[in-house]
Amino acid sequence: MASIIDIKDECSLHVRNFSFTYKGATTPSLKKVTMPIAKHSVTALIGPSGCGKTTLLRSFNRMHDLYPGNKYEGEIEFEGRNILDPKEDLIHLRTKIGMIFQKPTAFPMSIFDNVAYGMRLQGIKNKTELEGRVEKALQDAAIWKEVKDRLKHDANGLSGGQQQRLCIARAIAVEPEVLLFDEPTSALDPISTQGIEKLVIELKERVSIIIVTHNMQQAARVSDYTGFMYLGDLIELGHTEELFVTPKEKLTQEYITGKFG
């Protein structure tokens, strides 16, 4: 029986019994997983590798849509309604429910285009409101004042952690509800991950972010509340500061101590 905090905040997501099964397997992935995401607020997931951090993490989006055969069961409510029914549309959700990557995937096109690209998805072609939106994406991405001169540059040319940031600046465009952090420093050097953390700490008073971490100093420097996995069970959820010094779990105790991982 898994421990879950009772979040009194308002909640962005409802994830109740929910299990997730890939294309072929005869087990699942996920198995029966309910959690609350708390409203504006950092939530992190931990855990080993191969305990379904990341396969929960991309079905708050449908990212796993993306290759045919993959099985959800049970529900995860966004906006009133159940985001895993078949009807869902998949555009409007990824609007909504954003998506930064381990590794910074800059579209080979402009730092312009780049950010106004979700928005022209959109239908906004007005070049006033486009370049407006552009440029305070940018700005809430802190990468405005290392780009404001060269935004018909190759988004190429930026560095690992500008790209990194400047993927923020996309998806923070079309403004989400929610944003979903795989990893988003482990292929970034010390003085960009510090940038982008204290990126998402501020980012949390506009939208809901939830991050998966191998890192659990990270998970205690930025997130409100983590959540630890286990072989595709959600074991405790809590607020991270008890969750790190008192856990309810023995499981959760034993990996933050490191007997395992």
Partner chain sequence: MIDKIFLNMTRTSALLILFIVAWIFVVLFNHSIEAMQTFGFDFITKDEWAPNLEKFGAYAAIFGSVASTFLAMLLAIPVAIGVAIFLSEIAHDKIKGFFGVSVELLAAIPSVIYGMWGLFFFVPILRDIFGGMGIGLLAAGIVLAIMILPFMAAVTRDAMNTTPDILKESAYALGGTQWDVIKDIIIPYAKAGIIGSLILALGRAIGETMAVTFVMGNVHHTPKTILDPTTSIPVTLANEFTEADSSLYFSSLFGLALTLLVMSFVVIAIAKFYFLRKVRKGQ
Contents of the next structure:
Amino acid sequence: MASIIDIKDECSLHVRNFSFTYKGATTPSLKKVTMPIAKHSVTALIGPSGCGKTTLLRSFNRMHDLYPGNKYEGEIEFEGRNILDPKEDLIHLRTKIGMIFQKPTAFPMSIFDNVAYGMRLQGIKNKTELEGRVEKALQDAAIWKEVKDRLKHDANGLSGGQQQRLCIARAIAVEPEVLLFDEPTSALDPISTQGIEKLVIELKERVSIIIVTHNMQQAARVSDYTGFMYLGDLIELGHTEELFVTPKEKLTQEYITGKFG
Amino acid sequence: MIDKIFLNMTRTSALLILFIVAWIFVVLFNHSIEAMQTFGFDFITKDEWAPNLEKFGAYAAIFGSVASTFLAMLLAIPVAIGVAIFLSEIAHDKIKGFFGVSVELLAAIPSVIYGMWGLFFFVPILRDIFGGMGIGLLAAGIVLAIMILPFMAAVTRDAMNTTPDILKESAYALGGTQWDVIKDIIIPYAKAGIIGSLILALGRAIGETMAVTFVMGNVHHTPKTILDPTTSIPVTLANEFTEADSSLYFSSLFGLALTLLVMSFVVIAIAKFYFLRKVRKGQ
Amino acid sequence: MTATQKRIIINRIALGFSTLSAIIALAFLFWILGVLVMKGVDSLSWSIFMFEGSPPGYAESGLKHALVGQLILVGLATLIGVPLGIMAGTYLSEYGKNSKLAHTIRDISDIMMSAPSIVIGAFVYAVVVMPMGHFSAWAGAIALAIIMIPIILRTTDDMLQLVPGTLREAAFALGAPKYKVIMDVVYRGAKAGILTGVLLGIARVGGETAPLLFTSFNDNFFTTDLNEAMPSLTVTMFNYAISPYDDWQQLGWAAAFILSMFILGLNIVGRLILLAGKRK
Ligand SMILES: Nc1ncnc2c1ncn2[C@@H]1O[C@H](COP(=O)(O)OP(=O)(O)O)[C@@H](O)[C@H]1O
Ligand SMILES: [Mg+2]
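Having seen the form predicted on its own, I'd like the form predicted together with the partner chain now, please.
So here's everything in the complex, that chain up top.
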């Protein structure tokens, strides 16, 4: 059976007996996953391609609801309620739980408008407030210096690494509690990757972070907790050093020593 | 040896299309010289079209073409965009499939049938509502709008569908509603493609003959209101080409054909090269 | 009201309008289809296929002349347009590729696909009808072929480009000359796509009226003489519809129905072939 550590610190999310089935699929892609997510820390999800990492991550902000016919079972607790409840206010949920995608997704608008987008959705119109918060978000995402002279320029003119940091700025500008990263560096060069990793570590002071990565070194570098998934099961969740040095499960051991993948 | 023959045959066929297009322009131009020499610019600025007096001013036909197309665009664009949004963002897969296929099949219905429907079923309604004959600019604009609607909706939907899912998801992930995503992400992203598609539809509408022949009235008058009967270039050609009895009359009709060809070439070229080319590069 | 509540309401309204426009559009289009089917089925009878046109008021009148004429015109146009279109498309995909010439030809054919078809009719009138001195089936078929060529050319070009380059290389590696590679490998790989293109091309010109008005003109009687004016369903429909006679109008609707079924059928078959080809 799975070996899931009991997290003593405060948790921001609790996944309990969570199963997920895609529309038309006969077997669930996630099977009774139970997993605590510690607050203000980085939790990495690793495992071979197709094991369900992305599926789990996209359940936290109910991204799957964009495509009708998928089925959630079980519970994900956030701020004291089950966010899988059909009555959950998804707009509110998504402002509390932000997401960064595999590829940079700069919107077809200026750099400033990109970062201001989420705040404007929330009805913030005051120009000085917007300007202040955009600057702060860009600074927190470590990209302010590079873009401060061209805020009005089209965001698509930025490099891939810059765009990804812009997306992070955009996500943190609305001050979420949780940030979800789905292989955020898979489309980036090593230098940009380093920058994003550094940023992830800095950000955990303010938000809880869940990061999917296919790169075990990356998980080891940035995370406090690591979950190893395999064929829709969470096999093991532990402190990152422990999981990589003394895994409790045989499957974990085989995976981290490269016996399969 | 055979290889050479094969290459030459295929190349000749390919060059043929360029040749035909050039030939069309040359032939139409040559045949319209007489009218151009006789009337000069009056040909396109005067609206007196009196075959019995050998007077041919194409202004009414040109105006009718432009006005009916403009009216059709005005009516069709909002609906087409609405349909495209419905098809790409709102409808469930099954409805989407059904709707999408019907729209595409409807785009294949011969345009003369839209004209027949317009004459027998729609014009009487207009007559009841507005009085008069029912035939005229308004009827032509509406029938034309309905005729181009399927094509317009289909190409607009295709343009919207080029927006990457991941971009839309990013906006949803910030708490956007469907409409936020449509107006802030999809439309700006697909703008060039959408505009190009709409102009392409305009290019088709301006050259459409059969849908409007029955319902426009075929009188060479510049309409004073949208209820007045008038004519357009294709309608004039369809009705008068086989009746022309003098060389100047023929030449004037060829002049109309050339005018129409140039107008639609320019419109389609703008859609293709200015807007749709950008789309290709963007992807 | 918070900003978010306002957004939610605007969202509902906007999506409501969009759905409404879809319903309006569909209502109009089904109205037209409904009229076509009701009127068409009403007017259908066996005599339509047995008799040719006759003056209004005669019982024994039908569309045989127009049906046969339509088949001859479209068939002839296909015989002219399809080989030329396929060869031209072959040149673009296999020889011209990304050359300036190839791109120019592609662009010009794209424009031609949307060019007013009545202008093609005027052109053919000038270069075929005037020298011959009279209307003819040939003139009509040539006008339709000119409309067809760019369609076939573009689909052939697109479909051949979908055939993987490795397949061609494998055939070249066996020492086959280029024409053989194209005939045996490339065409075979793109068979379904080319066929679909041909069917859609036929469907497109089959519904054309404008370019026939002053090329093949019309005739109320049965003829197979390609050097004479030839009736077609579309032009017959046009003439009958604007005639003041009830029985002619009925025949017009019958013609509209038969033609639309034929064109929809071609479209559907074309799509099915493409789907079946993709599934393989
Ligand atoms: N949209 C979808 N519809 C159906 N099945 C899907 C879909 N997306 C992913 N899957 C399936 O769910 C499983 C988990 O996929 P995913 O979460 O993307 O894996 P990972 O991110 O770990 O590579 C896979 O078996 C995959 O085939
Ligand atoms: Mg994944």
